[in-house]
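Here you get one chain, nothing else, as structure tokens; it is the form predicted alone.
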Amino acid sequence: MAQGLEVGNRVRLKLTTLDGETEIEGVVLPSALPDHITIKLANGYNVSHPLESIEVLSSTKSEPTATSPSVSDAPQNQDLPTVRIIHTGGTIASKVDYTTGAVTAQFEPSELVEHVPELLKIANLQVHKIGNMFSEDIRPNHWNQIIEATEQAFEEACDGVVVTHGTDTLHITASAIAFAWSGQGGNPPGRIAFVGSQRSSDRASSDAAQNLISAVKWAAEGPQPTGELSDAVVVSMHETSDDGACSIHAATGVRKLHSSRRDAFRPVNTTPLATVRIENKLVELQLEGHYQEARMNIVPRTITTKADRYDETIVIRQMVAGPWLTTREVEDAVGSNVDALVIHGTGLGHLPIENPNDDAPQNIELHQALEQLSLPILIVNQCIHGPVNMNVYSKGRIQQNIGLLGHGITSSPEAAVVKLHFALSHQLDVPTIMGQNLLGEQQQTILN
């Protein structure tokens, strides 16, 4: 590498291009090509250029960023509500490591907030750090840590809570916190919003800032949750791939449906509760008509100060119905002492358990194996949208007769699995609980 072009240095270069000479500034990354230099530009994009046609105008070693002051040190505005940001990590709390070029979870919560100064006009902010984890690493013990942190926030007079979380399992954790607060008839003292981002916070195309503004707006100024419309916990993410609006989704009625788009989170069998519109310095919260109307017809729940916890030892094995599902998977699960099975059924929630042509004996074997089990077996919908409806075809009725659960489920599949874990954690009657609408997770309108 030429003098001054060490990885991590901030440089200003003069380049000779087909259009003549130009100058660029950025941070040196590991080279993408032999005999080239790769620079991370201020706009978040990378550029590579042959080493032979550059001139180094300046080069400085990148210094470690100083620790940011806590947002709690900012002046408190007595006219604003107080929102606590509970930080778990994820892409929203990530940035590019310019030494390696990799995206890592390394933002501190105070840094995240200070990158979005607009937040201080919405609420007085506090931060609580649980960790810097990507969401695929989150387990039920982390759910309990988040639950405890939300309790503490409300005990200390916060009006609302925002949980920053990686997007891949965000809807699962959000559902878990919703059942913890409202699964047995309670309602949290304030608003809880989960938020993530598809692009790291230091990228020019990041969705982190507007998603976070939207979440804080809801936590600070949203309506008191009813606990009956799956609004005790919400998810705040981009409405479309463009900036300007974020949707407020019910935690149990939303799912990540794209791996990279900024509008990856889409409602499942329902519609958003509200929209936060962000234009220049204006941030406006608009409740959707169906949500406003439903709120008027709901009997308020008792506000609780304590939420339920999850049994971290519960083991649930998940399988997918299709040509490869056999008794071997079931026997392996039972042999490892699982507490319940979840099978993602095809269509309306069907399994390969019939042999009409008398040439698939493994289907009958699977039927018999499932019929003999004494542990809960829950059917969810691998189609994602639409209900599990085991009344339409004879196969579904057979499945109900042998004790398979899940008929009528309209929540996201992941929310249904969380609900099962919740029921097992509190020794509730699983068949009864899975058939009930505990907090608005069951959208009955789609059954028409």
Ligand code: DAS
Contents of the next structure:
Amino acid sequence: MAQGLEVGNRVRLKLTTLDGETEIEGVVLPSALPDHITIKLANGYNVSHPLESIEVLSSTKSEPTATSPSVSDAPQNQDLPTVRIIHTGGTIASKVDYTTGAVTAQFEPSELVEHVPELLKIANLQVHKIGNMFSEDIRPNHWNQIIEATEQAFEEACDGVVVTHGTDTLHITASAIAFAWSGQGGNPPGRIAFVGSQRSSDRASSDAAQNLISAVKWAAEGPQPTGELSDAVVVSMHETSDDGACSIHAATGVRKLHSSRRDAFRPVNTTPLATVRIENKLVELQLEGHYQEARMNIVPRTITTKADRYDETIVIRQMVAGPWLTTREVEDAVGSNVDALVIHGTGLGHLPIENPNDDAPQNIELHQALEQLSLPILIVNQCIHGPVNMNVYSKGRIQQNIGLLGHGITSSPEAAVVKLHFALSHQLDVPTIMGQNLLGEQQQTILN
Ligand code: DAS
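Next up, the form predicted in complex with the named molecule. The previous block was the form predicted alone.
What follows is the entire complex, opening with the chain shown before.
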């Protein structure tokens, strides 16, 4: 490392660039390139510069933070709300192995709290470890384990629960827990917030700390869920790519829409329920106006202590409408004894099942194959945003006439598939259920 600089030093550097000289400040990170220095800037981004282009104006060793006590012996403030962190893994619980550069899930849940001691000013914290999984490996049996852990937390008088989870399927699991608690009229005794991070917790540009602080803030101090506004389970992630604010999203109205940005989670057909602002160590929870108004205009559900589970044997085959969709996919699915099909339709939810130029017979074959099927076929939306609306074009009406489901869906596509799995798990009438608004998953959009 250059000129006595060490990882962790807070530095002010003079840069000589093609555009002249400039100054930057930040924290020294492990170098991303040979003969370069890598700095974490105040806005959370990392920059690397050739060592010969810098002059060190100041460099101070950052005081070694006193390793805060683990959760078990941390000085908990019993006067604060009690929040249990249910830990499943993901990047939020990972570290970069700087020898390989790979991110591996390896945290103990108590380490999360040690990394973010501010949490202990918000809540009296407990931890429950389910695993250290990346979320692409999570299955419905893990949903049931999380549901069990949330029930147990509330039985043991927790005010709220935070579930740490990988980001790839975070919105799917969050939707699953929402339908488990509120899909058949229930309402959990406290708040449930899912949280992940796009950057591993040990990287200076990590979003983990602020996402976690926001999730714990909601779990500790948020309003009692109504059960009607998809507020029984929420997702807490960065509002923008900069630090300072996290959005509290309804579980069934949010989706991961970017593979790497810190604001990857965006609302689908709705807007966040609340925002947590974190500035100068102040943490402030602000409910959004539309949510406050909606809360005043409905009767909150009776609180329940038990949630539903998912049938882990249910098999749902998904396919994508477009130039490559043929009858073969449908026949393979039916041949392998699936419980339902989900087809991600184009536009408002359309499939290639007409042959106007008399030169695409496979479209007619697909139409006939779908018409003959007796199992549920749900249409969701490749566009992600906007409704599935099969009343606008004749194609949609043909689809409804052959019994395809999904007209009017305005939740995230993944929430709709979870809802289908939920209905099948409880032998509910799928066409009826898919047309209903069970817990507020039908977000306000142009359909209304
Ligand atoms: N693989 C990703 C996952 O666990 C890492 C992450 O973003 O959390 O979802």
